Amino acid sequence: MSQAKANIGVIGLAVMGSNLARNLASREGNTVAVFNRSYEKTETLLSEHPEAEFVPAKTYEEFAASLTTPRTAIIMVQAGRGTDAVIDELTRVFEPGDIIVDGGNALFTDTIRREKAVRETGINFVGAGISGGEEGALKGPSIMPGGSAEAWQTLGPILEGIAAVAEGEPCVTHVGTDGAGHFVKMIHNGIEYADMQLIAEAYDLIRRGTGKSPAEIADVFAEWNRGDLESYLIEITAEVLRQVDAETGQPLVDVILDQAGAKGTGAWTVKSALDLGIPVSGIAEAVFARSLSSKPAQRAAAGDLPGPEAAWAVDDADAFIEDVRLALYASKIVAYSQGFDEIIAGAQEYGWEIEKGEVAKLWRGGCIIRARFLNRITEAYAEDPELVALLTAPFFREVLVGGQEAWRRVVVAATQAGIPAPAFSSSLAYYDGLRAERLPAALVQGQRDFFGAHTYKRVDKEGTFHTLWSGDRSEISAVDSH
């Protein structure tokens, strides 16, 4: 048995959790226990970075001794039944008091029911989103953890010292209990599916448009991520767009094939809004765009079919590029805004208490959604802590009132020209379903009256009502069935 000598441990050493591991062994008065299933891997880790001086563990038993109490372990192993399993050994060999860790990417029901089982055992169970990627896990990632406050007061200051800092802050915080670290985690990434995907129209529509090459339009972001733009996904857009193939010299762009992969939490954030009632149409049509991409069949079966006759390009090239970059702006601001309608959402239905503001400044830093105009997030809900809607903050407000008629511009464009762009064209008509006065909606509850009795309320007087469609269409009260 190791002699208990370590503060933390980590289980699952392939790459996020090795660099994890590293992490935590750079700070100061950290001492790393590691345990990996395949010891070989706990080897080479050793082998590789002596420095670290990790305390290597061959069995869960040994891992638990070589951990000082309270024993706290991260997990970053597969998310599923990976999970349920080394939890299970965990609970074996730790006791009432003790932390486990979820820092894998796990549905966030999942996470509640874990944390209810492992609750009634004496350990604290919590599940941590951590965003960042591999290189974030090293340097300082952005970390959201939830579980009991009497977690977080052992785990805070180990991963406070781990995360990225953001003009002087840790970018992590106590999000929530059971489940809320994963839920916001999740929502984080359907908001980075959104905005790739409008990054990528944006740079479809330019170079469709106006004829430049990748290496062109990477100059064009460049610039961007110089403004109100800035954030890491706009600055590796550059990189991407100007790497050229080695092997055949074209643009690395050109040589990729055009199907996008997902591994399931754009599409989790997705079904987790219409479980909640949440509009999320820019989010979700970023996951539907992956999707479509992804149907090769489907799309070379449909490559006849007819659109516009006329080839397109732009007038005025640069005209067009700042109206995309405004329509850019506005997206991304929906983007944001259906995010945080659902964390609310999700905050009420759950019980958690999740601080808005927080959550912003959690992301300015190590995530890959970090952007200059998170702050401007924290200062809306700190003036407004009851915002209705992110979009209608003065600033984002102010925005989109400079930016719309290009938005519309784009829009319009990319739909005469035939070139797909539905998140800009879904975030614009969300824009404008929330400022109507008025909806088509109250059609649709005609109908659903008519063939289900579903009811329906009037503007002109209190109550819930029915017509008699299949009778004299005379309008009697009724009880709600909505």
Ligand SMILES: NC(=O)c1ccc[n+]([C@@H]2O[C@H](COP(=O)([O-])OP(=O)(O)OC[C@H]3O[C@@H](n4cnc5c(N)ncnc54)[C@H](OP(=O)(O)O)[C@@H]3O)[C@@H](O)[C@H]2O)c1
Second form
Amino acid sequence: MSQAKANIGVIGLAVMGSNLARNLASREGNTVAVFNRSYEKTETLLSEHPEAEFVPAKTYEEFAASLTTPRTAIIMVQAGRGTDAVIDELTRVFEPGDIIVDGGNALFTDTIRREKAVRETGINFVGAGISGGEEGALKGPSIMPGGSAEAWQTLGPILEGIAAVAEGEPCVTHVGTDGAGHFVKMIHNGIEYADMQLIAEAYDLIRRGTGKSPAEIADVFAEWNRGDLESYLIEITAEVLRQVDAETGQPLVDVILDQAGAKGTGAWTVKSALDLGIPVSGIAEAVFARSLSSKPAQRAAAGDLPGPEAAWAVDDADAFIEDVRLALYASKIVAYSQGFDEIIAGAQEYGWEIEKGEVAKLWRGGCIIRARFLNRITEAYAEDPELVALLTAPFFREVLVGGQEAWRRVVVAATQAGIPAPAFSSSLAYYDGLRAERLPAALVQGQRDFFGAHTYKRVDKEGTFHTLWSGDRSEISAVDSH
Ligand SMILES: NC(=O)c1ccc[n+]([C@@H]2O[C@H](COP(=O)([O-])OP(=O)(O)OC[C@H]3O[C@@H](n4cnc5c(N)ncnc54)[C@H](OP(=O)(O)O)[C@@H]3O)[C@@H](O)[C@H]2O)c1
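Show the form predicted in complex with the named molecule, please, the one above being the form predicted on its own.
Okay, now the whole complex, with that chain kicking things off.
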């Protein structure tokens, strides 16, 4: 048995785990124990990074013995059954007071279940969302931990040491209990889907409306990245658009197959939103747009369906590009507003106390959606913690006031040109839906009462009512059956 000398351990040494282990080892005061199911990965890591002075283990027993108490281990294995298998092993060799952290992309309901089961053994379980991909894991990710306040006491300083730093603050906060961290990470990914789709639509519209080349559009994005839209995703978009394929000499974007993949976290965000009754239409459209792109048979079958006859070109390219920028900004505000609505609803449903402003802060660095405008979200919730809809905060209201006409012009242009812009247009429909004084939901409620006696309320008096549709069509008081 090895002597206990590591203060933190990492299990799962694929890309994410080995990079996170190296990040941990590079920080003052850390000695890192490492374990992987198959020992080859451990050997590779040890031989490639002797400077990290890892403490390797071949068995779970050895791994536990190499850690000082309270033992703290971060699991970075394939989410799902892999995580459960490792938790079973760790609960066998760990003791009460020790801490198991799942840093994988777990579904938050799995984290709630696991936390409950592990807690019964006296061991702490922390589900921590980690964003930033492999580079973030190595250099500083954004970390969203859940779990108990007790576990946070030990874990906090370790995670603060390895997280990204934005404006002098580490991008990690104890988000809430049990599954709160993975829930917030899920919303992060949902917003990421929306943001990426909006950027892709902006590119497509500019290209097809102005005839600019991908390299020229890269310049547009680089310019945008110096203003309000400054963000990692805008920055890398310019990089991708500028890339030339070595084999063909074509812009790389033109030789990449136009079928977008997905690992499922966007779909989780939407499924959870459906359960919570929160309209995250921008995120949903982004998830569906990827699904549509990946239906080659259907796309081929529909390829000869008619679209607008006339070719499309905008009259004033610069003015159109500015309209698209404003439409992108407005739609992005909708995506974040919807994401935070889901956080608020999730917190209420699952009993978490989530500081919305703190969540925005921890997304400022290390993660994929890092962006300048996250500070504005923090400020909005600082000014009004009970803000009912983020997009109505003074700063965002002003952006929407300044951009809504451009937003409409862009959606109209896209529709007339037959160019799909589902995230732009659904975001605008959401905006118009929220601000509408009266919605046709009244008619829907009338239809529901007609076929299902689902009842309705009236605008002019208290109570619940039903019309006797198959009788004399008089109205009666009824029991609410919404
Ligand atoms: N890649 C990213 O950019 C990214 C970003 C954020 C979060 N994540 C999350 O981070 C985690 C790790 O991601 P990854 O891409 O580095 O690795 P991965 O491909 O998701 O998983 C491979 C690792 O899981 C281990 N594993 C699988 N089943 C196991 C089991 N039953 N028992 C023990 N170990 C098992 C493998 O061990 P063997 O070597 O023995 O097969 C290997 O170490 C995942 O949850 C992923 O979703 C990834």
